Amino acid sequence: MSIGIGLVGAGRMGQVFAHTLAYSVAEVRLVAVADIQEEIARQVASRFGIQNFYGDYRRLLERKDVEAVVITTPTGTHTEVIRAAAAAGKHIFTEKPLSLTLKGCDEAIQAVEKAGVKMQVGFMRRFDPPYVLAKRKIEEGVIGKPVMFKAVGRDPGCPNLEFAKRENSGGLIQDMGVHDFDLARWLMGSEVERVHSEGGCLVFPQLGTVGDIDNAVINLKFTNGAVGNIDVSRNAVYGYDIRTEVLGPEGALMIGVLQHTATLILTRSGVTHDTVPHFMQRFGEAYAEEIRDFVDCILKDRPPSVSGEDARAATAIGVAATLSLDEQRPVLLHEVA
């Protein structure tokens, strides 16, 4: 069996998912693509052998052979598209974050529940084999009950300034930290109750002109007493740097590597190696696995592995952490959630 998929949004992430849907997941048929810029939709359709393309995603939702949609539109439009897709009876996979606001998250969740369709949110790191193994080892008790979470999330360059505006991306903490906020809850098995952020525009002054920053650290206090720390940065000139550590009383788990290929270059000048260049080289397999899991939940009529409530919780941490940055104080989650 296979599922007919419509792709809504044909920008950078839309093209990542188009490639995944067309070539990496046998359980789907990519039957249509829509983008507000119809010419881009046409180009993507042509590149990936899709016969149907639209400038208005609502026309895609009218197709009976579209059983589910993958939404990769700008974050600020997610709630609108989710509501329309749910009303059309389509199952939904949406890129993270679900929304930049808790109100938007709640509206999306309510629309899905009312329509009785399934919705999974794209926290692909939960499907990355190293993270899957770490979660299993935690559940097996290998390191004991986790007591400390540490995460590094560093991009190799400055983003487009229009994207960096808070109204578009949520700002550095929301945009980059959301994956780590989700991992923190998932790996630690506990909710976050308090956050405290520090950050600044230290390398790319142009980000300051649109109200964003380029480096931040966020301290976490979990409801079970555990603690955590996340650092996010736009200026990892050496490569794409994603690492996580979970510490317990019986040991620790370290997830992620900086070295991309298993080759060391040994010369008189020293020993060197390459680094992970960007997210697709690191998480390409995870993107395919999360789509397979989404299709499986439809075919087997089971709950999605990453729910709207999971996504809302990650957004709540991001909202609180951004408020902490702005007001320079610790923020309790119940203040925003």
The other form holds:
Number of protein chains: 4
Amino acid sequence: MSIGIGLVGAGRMGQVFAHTLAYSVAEVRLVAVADIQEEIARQVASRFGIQNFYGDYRRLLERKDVEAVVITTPTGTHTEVIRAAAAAGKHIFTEKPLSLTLKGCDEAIQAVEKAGVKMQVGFMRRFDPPYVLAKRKIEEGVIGKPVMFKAVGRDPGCPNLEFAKRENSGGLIQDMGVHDFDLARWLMGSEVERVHSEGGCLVFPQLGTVGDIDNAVINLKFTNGAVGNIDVSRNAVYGYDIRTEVLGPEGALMIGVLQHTATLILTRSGVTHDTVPHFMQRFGEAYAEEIRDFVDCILKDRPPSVSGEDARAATAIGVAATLSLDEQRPVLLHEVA
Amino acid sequence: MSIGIGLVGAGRMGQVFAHTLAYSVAEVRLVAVADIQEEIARQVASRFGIQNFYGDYRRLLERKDVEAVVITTPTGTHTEVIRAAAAAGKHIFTEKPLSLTLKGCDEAIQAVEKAGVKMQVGFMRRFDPPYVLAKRKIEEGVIGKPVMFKAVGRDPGCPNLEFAKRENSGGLIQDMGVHDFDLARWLMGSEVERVHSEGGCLVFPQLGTVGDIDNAVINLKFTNGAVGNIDVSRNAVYGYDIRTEVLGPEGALMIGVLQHTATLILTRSGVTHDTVPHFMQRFGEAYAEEIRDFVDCILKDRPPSVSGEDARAATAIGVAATLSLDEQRPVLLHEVA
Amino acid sequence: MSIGIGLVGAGRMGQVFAHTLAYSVAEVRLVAVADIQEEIARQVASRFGIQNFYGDYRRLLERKDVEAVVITTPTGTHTEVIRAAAAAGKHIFTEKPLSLTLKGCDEAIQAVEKAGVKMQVGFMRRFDPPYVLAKRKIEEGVIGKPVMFKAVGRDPGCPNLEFAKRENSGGLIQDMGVHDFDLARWLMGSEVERVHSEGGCLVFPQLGTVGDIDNAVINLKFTNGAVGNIDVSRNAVYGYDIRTEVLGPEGALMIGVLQHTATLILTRSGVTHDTVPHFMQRFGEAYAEEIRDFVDCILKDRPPSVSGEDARAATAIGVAATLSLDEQRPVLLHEVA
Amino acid sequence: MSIGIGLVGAGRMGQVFAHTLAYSVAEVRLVAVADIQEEIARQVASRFGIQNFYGDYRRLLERKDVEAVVITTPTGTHTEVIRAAAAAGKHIFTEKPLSLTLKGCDEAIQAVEKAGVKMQVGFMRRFDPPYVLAKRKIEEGVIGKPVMFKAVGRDPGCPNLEFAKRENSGGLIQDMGVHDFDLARWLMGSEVERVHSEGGCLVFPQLGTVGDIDNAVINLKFTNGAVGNIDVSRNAVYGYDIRTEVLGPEGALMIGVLQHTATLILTRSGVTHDTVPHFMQRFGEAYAEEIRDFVDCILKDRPPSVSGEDARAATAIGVAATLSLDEQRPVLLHEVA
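What would the structure be for the form predicted in complex with another copy of the chain, given that what you showed me was the form predicted alone?
Next comes the full complex, and the chain you just saw is listed first.
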């Protein structure tokens, strides 16, 4: 059995998923691609041997042979596309975040529930082998019940200014933190109760002109009493730096990659190695794994591994943490969720 | 020329300094030791070949051949001993923290100023080679102007409950964080403006019975706009874990030691190595270095490298961060300092 | 333009290459597969969507749409298949080693030359990014002219006894060392002049019953005066352990991977991580890269990156090193080559 | 009880031991120092508070309060000084190597036996914590019975040419390899049966003018069948690089230090750290430990941990490995020992 997939959104992430669907996932057929820029849809269709392409994604949804969609459109359109796809009876895989607003999340979740389709959200780190191993070790009780969560999420450069606007990215904390907020809930096995953020526009003044910042730290208090902290930054010029740490009464887990190419260069200047340049070098395989898992959940008719509710919870933390930054006070999740 | 030193306090840290003064620092003579338990003073004198010992430190201060004192008494007595030593015209090296209260810090600083003696406070990490190298790299501009400070400070076990009381240790945040608060100011080249803490008694319930906690995270906002975060924990059962990180627009510095003995053990279970068990294994040499620096500042009649004002500033951050924990709100340093 | 490929040999490595050709290399069509066990050829054809399968590879060679072959049959058949493929005017990619005998290498090289086709040999490490980076750094002069070559090549377990026989694998030194012999020539930029081996059957007595050993060390003297040493072992129970080192007057390069999953587990027992379990986890991408490079050399009509002469030279070192083991004396390459 | 020590030889290593004896070893009194250059003896005596100094070491041996001597004179004089010290009834600690010749070793051993004094030889690595841990893990059976020994021993620069002469240093292989030869026997629990060396003068032509080389590899065959290899080099310009590895059927041990200061510097150029610059930074504490152990063996009247026979065996391997280099053939230890 093979599932017919329609790809909605053929930009950078759309092409990542097109490649994954074309080459790395068994039991799928990529039958159609849509992009608001039809020419891009056409090019991607041609490149990956997809038979059908559209400028209007609703045409794609009309196809009977499209059983599931992968949505990689801009975040602001997720809710609309999800509603349409659910109404058309398609299973849904959507890139994260589900929505920048809780209202958007709720509408998507309700549409999916009403239609009785499956929806999985693209928190690919949950499928990255180092995180999978960490989760398993926690479940095995190796470190005891987690009491502290730490995360570093740093990009090597300034984003596009249009994207950086609050209405498009949610701002630094939502945009970069959303992965860590999801990991926090997943690895700690607890919801977040309260957040407090500090941040600033310290390196890229242009971000300030569109209301964004480039560095932030976010304290977390979990409902089970545990504590946590996340830092996010745009100026890790040394590379793409993602590290996570969970501390428990019996030990700790540290997840992270500092060296990219397994070559040490030793000279009079010391020992040098390179770093991970870009998120695809770090999480490329995890993108394939999450799609395989989504396909598996359709084939086995089981609940998705990362649900709409999971995605809503991550967005809620981001909304609260951004409010904390704005109002310079701790914010309870109850206030926003 | 050789400086006559009197050691006040012959407990655990007193013995560390006695050993350092006896064996690792040139140009000093350890001429007398005092401890409120005279028998301990006698034993330490005997062990390190010190001629004179006292149960009352004031007797030690009367000695003409004591030109400087090293104070390793309980923190609550620092101010009193410093006032007496300053009044007696002795130069002063005191273990950190200078005092748990800002009033105590101020009294000590004023006494020292009035007497015209030198006072250095024992933030030994500033003399640890990895931190010295990091500071030098920052000054050389290797990472640009720092924008983020991160620190991990974790002990491998629960402290003595009597010590854990707020009046004795200042509580977890003051006790463990004071080193990181000092590093934050020193490495970032900026004062702290605002702090926010989250914490809990999550692993050692006995700490809760005396009003202490075992895990905390502390957000920092610096006066120059930079941000930071520190975590402190009592339950790093895997070892003594001290790590620090400074991020700037041109790069980052990471200071920390995870492996203690340079032996990897490779079996079917994977690769294993040990960790640093205890602070003396990590900072032993730094204790000697800070005393050498203190002696040098006397010999060269130059200002101490770590001043009373530095110590007061670190205490102020600790007081504010503890208040933040108590009142569940960000606290401005201006409120307490 | 797209090149029609025929796969000859559908065993373990054949399936690796089938997967690579099907999913990871652009500009190729896998049009036919042959295996002496036709049923296996059929299964692999079915699994990877190949239209044609054969029990007799000569049938495959008759196809006009097969422009190039990938040979993954047992080493002992390489020469025969290469001669037939060359005579049929097909370009040839063959797994290493080209042949266990120099006579076999020579016959293959002559057949290819006579037919005017291209032949590339599967020393995939030359396409592994850490080795590519090391080669580039050497060419940039970062370590000066190399003077010492070191290599570790260790498998995590005992091979199949039938394979372990000299006539099938060449014995431990040829089988495991051939990659290091190739790297030695490539990275050092010099031929090997003399070898000396010590070895023994120390862990798996069953290997001794078929005339093989499980541990060896091989000294190398290069024609340019440089020195080297390689160790090979079958009992690295901790994982698949491949490390290489090149030392020059201005520095050194170290290539190798000890940690597989980027997760550290910290407990009272210390810090633990896993290791690379298997060669595909280490070199999977390099297998794709070498095929891409072979396709590129056909498309651009340029010489292959790893020639028959390269493969012959690696075999010659292996033959000499095995003779050294047998006769307990240094062996000059001139004696065997 | 405290043992009176006389130091014979006040050069570089003599001063290392003077410092160790003065500051880091309890239960000893450094009562006298001798050096053929009396002025140097006088300076060292003054610097370390030693009461008596001599230009003629025999005067030192006459002292009743000298119960043991530490010999740090040039290797060529060891035998003579040991014979005199033994005849004077002094216990003896001598720097490695005991002698460059087996005849010299034998004379020293016989003199010590005849006099009934204790003699320990300065293979300090046996007291270095990483090696101590490795030895313990082997004895605990963690890796099973060792089957392969690997060692890297590299200095960051060219030695003094006068010292480099065969008659003074023994040549590269003896001079640098002697520590590894001792570790090989100690960690493998087996004698060496056969050696084969390759080497060359590849980086420092001036070494060639005095008959020395700068790079070598040495294959080892142990009497129990195990194999090994050691490389030694003078041109590790990146730092002092000492690594050892033991492989067994159940696992492996890797001992070595690549990073010196625990600071990582992360910039656009990648991640950089420094290396160990010099042997004292790596083995400083081991020098103190070996002297403590020697003192302990006197106090407890037990056999020394590193005997004259151990030292003779290490020299024998060095002699054989150097002969192998000269004659371009494997050499059996029986030929030289």
